[in-house]
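One chain follows as structure tokens, the form predicted alone.
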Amino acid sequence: MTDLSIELEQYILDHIDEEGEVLKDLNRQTHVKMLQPRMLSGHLQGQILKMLCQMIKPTNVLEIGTYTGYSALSMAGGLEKEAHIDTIEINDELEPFISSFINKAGCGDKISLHIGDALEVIPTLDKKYDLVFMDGDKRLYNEYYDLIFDKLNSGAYILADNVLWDGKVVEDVNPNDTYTKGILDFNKKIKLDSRVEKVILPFRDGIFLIRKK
């Protein structure tokens, strides 16, 4: 990131609200206590989260990939009073931390958290979403993406976050770099496919936004 993007970001974040006492504290707790924190979703894409979440009024939420749990909590604090979220996460040492603060927020009779494969989790999960945000193992989008599309209602939107991954889906792919062609090949098949809407956001590391006809 340059000297110029550094600044301007932290411009953004001087002109929209304030981050919330609780995602503050996750965000510090992640830091200090997570091997990989740039995982964290952060105070910018939470607030356009939450934004997203009051403008689509979704009623059933699914989020593949909670990390330790920013993402699920700023969607929760755009959702209607009688909306529900359910989070998936594989890796059970989180799932302590995780719970803490969704019960610290207030939510825990808003986000149920599942831990265990999404690609095992997913089929288990009896509803129709409104919108799914989607953040887990990026070699295994496509898969996601089969797994949920019968369980979309029609105008349900789906977030793919970092589908521009780092700038590297304009280079040279290594041979080895499963992870890189994971994203290539989920963002060709949205392009492809007749049935949504798409558009990608350029904004971070690129979330692609679609919406089922």
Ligand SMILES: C[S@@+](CC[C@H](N)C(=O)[O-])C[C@H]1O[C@@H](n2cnc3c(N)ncnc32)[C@H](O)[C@@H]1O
Second form
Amino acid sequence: MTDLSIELEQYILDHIDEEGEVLKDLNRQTHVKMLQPRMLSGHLQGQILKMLCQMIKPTNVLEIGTYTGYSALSMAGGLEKEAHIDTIEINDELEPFISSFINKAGCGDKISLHIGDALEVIPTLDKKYDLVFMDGDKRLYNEYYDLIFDKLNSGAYILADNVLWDGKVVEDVNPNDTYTKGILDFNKKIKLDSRVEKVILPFRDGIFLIRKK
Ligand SMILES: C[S@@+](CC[C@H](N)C(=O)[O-])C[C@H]1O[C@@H](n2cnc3c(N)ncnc32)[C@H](O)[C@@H]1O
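Same protein, different state: after the form predicted alone, show the form predicted together with the ligand.
What follows is the entire complex, opening with the chain shown before.
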């Protein structure tokens, strides 16, 4: 990040709502106790997810890639009373940490945590979704997309995170870099898919905003 973008990000953070207490604690504890805390969405993206939920008013939300629960709790903060989130995390060591924060936030009824591989869990979910936040393994985005597509209501949105992948999408790709290749293949697939409307939101690491027609 350049000095200017660090300064601008701070300016943005200084002018938006403050992070709530539970999210602040979750953010802090993730940085103290977890590997790769950079994976956490953080306050700016969390606030955007919350407000997108307020706008879209989804009844059923699916998240692929819970990590420590920051994005799930952020989205929960923007949902209507009867709405529900299914969130899937493959790393079972994270379960106690995630569950303790879901409970701290009083979201036990709102968020169901599924521990397992999304490729195996998604086919077991017998629901239609209005919003999907895709944030799991970047090499599997195409597979997640194919699995969830028939489970989306028409007019449903997918938000796919990290689709600019630190700018690597416009650099020469190392043939062994399967992560960048996964993102490039996904972005191309979405571009060519006439069943959806799409735009890339160029903030943070890029979010593909996709709407099923
Ligand atoms: C970028 S982190 C998610 C960050 C979280 N959504 C947030 O915004 O704070 C990606 C997570 O996806 C999980 N993951 C990777 N592959 C997965 C899979 N196939 N199924 C479920 N979770 C997966 C990883 O273990 C990791 O915790």
